[in-house]
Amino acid sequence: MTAILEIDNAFAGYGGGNILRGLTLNVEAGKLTCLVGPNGAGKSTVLKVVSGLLHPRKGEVRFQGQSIGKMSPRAILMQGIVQVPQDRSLFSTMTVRENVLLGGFTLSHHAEKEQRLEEVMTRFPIVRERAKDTAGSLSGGQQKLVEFARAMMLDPKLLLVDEPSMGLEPRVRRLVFDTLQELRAEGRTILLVEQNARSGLEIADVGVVLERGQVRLKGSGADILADPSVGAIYMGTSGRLKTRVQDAPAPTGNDVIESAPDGAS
């Protein structure tokens, strides 16, 4: 498969300190890849990098073949880039519609921005429903799928999707992880960055573990999940890596009501 995502020998962090030490990564096209890996491994800090909101101070950042470790935020925007953060980042005094359409503020055409909510509408049926709704009336579940609605206004070539889970109870995880596989099989490519490691490896086509800045190990989501390894490397033990999501049902329609307080594992 041809790589979308090409990071080379990257160095980057936050003061005088590097997060990343050497990171080589490459994301393929029209894959869903996940990044799991220990507090403190980096996993983040890669999507800032690859977003533009810090630069890498040595190495290579390409994307479809372009150097894009330098560029600003909003150019990388441009190329196709966008990102669903991990933190809640609707307005919540603005509606759902309004903040959606935040999304396609770089579409010039007022026609051809209407008809992108139109297709995310009914991509996402809850803007539909409580488009005049304050987004802060929305559950935490609910939030998050309008994030993704949003996002998903450009039409992204790649989708930057930073702890999706984070805050939320089991049964609306479940419904997060369900959407991400949903674009995955519309052929969306996905860098997902997950602390529910193996919530996040069981949908992934590609996983990789980050360690101190580096890429550990790599495979398919499957036989990452199955390496005795990676249990070392989260828990300092040679167990497996141990299930921190309980098995619940999906919820559907109004049982997307509720969310765990903000850093609820």
Given for the second form:
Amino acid sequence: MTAILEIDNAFAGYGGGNILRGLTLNVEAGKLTCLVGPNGAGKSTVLKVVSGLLHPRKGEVRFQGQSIGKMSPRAILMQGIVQVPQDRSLFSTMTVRENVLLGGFTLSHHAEKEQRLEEVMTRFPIVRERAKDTAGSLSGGQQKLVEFARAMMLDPKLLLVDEPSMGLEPRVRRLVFDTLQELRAEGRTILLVEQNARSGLEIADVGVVLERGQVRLKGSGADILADPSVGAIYMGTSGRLKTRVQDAPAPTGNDVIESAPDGAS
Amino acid sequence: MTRRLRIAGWLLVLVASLLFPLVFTNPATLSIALVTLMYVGLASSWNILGGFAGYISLGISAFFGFGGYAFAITLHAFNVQAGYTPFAWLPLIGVLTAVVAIPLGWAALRTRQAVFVTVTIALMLVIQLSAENLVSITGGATGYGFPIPNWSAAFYYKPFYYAMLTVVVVSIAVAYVVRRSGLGLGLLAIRDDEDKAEAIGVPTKSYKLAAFVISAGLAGMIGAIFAYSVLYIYPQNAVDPLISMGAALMAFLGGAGTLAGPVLGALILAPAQTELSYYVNGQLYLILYGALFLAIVRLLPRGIIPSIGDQLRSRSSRHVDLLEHDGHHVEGRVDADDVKVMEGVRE
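Structure of the form predicted together with its partner chain, given the form predicted alone:
Every component of the complex follows; first up is the chain already shown.
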């Protein structure tokens, strides 16, 4: 059990409030770890903190033993942590090939880029098939696959995947999870955030339930799925969160941050 | 269009441009040809920033004018004799303009989109005002003269034509190299979505600045040749808003972001503009020019070259579409949403 990523007692958030409140989490190399939890639990915030888009206010983030909590997103990218963002992140006016090449932008040698592109095209045939089409002309599912392909350009040591099934029709969603499972079988280390907890946990080695910015449960994906208390948490808002929203007499700044950080999480 | 056909097209245009002054010897025709070449070069260098990175500048004549003044002042300062020798100083003028563009670009590129457009216009006016007010350096409103070459009227435009052609070829070559490089890939990503580009590791700030500076340096050399050809430089002919807008308009007409677009746009518009100003009374041609601008934006928002490309592509993909639809019929799926879903699942 070697942890490639260690998050130690991290506090992070926007404005006056914290979304992560003393989160401690280890991600093991070669495994698929899936974060689930209600809206606002801090799932996406964890990814932001790891990818450098948000710096933790307190606590420590270490990747392969090295502190990355204060690094820029670009520096973290160079460390080998690549994110597949939640929303459509391809450059829609550029070709599929150009998009995938951009994934290897930080590679310094041209030959290395071309070689990686060849490997990625073999791994994701759609990139070769649609190489000259603009990314915007692809369907949502195809775009997601190209996003995975692009992330593979850097041969990432840690792949962060944020809500890959978002906005996709169920059959396409299956395809995305199959791809994730294949990547896991190839020995990739993946940190997955998934709203659809069942799909996510089914393919995960490790399941982590977040609530209110802390780890509430951690275990094998199957164990978490079987846990009766999990259902209440991941099926939308948790009981505690609901109470909080109802109790609040009027939304003050802090309440807004605590109870409705959907957009931010 | 195949690669070979494309190269043949470029070579044809190059050979035609090389032979032009030998076939059309009338000085009036050559002066129009010189202005046309000037616009081909300006539109192509504008394209490096405006087309590739999507940063629309309406102030390229700031650097066009700066190059002209820098050339006149340098020739005077080093007592360079009239004739061919001044042309040897052009690379220096290009570098000088590029160096001056660094701080200006650094400031202007902190803005985006409409604000950037406005800032570039302001930049141009600041350069024009400086030319007018720094009397001891620029000669103020009276302007600054060039050494006069001892060439016959029939021959006069030829050296300028070939000098301009050289710089134009350099501009297009630079645009080509940029487009094929990592810089070009990064600039296209910036045009598409600057924040996403930054997120994926494109050093957006330095790339934009590089495009700005390269574009300015080329415009400076073009402005220098133009100013030398008219022998006299003053604030209004050096820093002319119409030249700025013309270069941008020509690039848009042909297709901003493509290599051939700005060339094609300039070859169509520049002679038309000059002819128009001869035959239409007074400043009326400006109104026609404005109407043309509206027509282009309305009818060909992406320009000629990309529109032709779209046509070709939709013709070849129609065939594929039919096949896909056949497949769906077998599956018994007909509605549009399902087609979309199936496309996603296909592989």
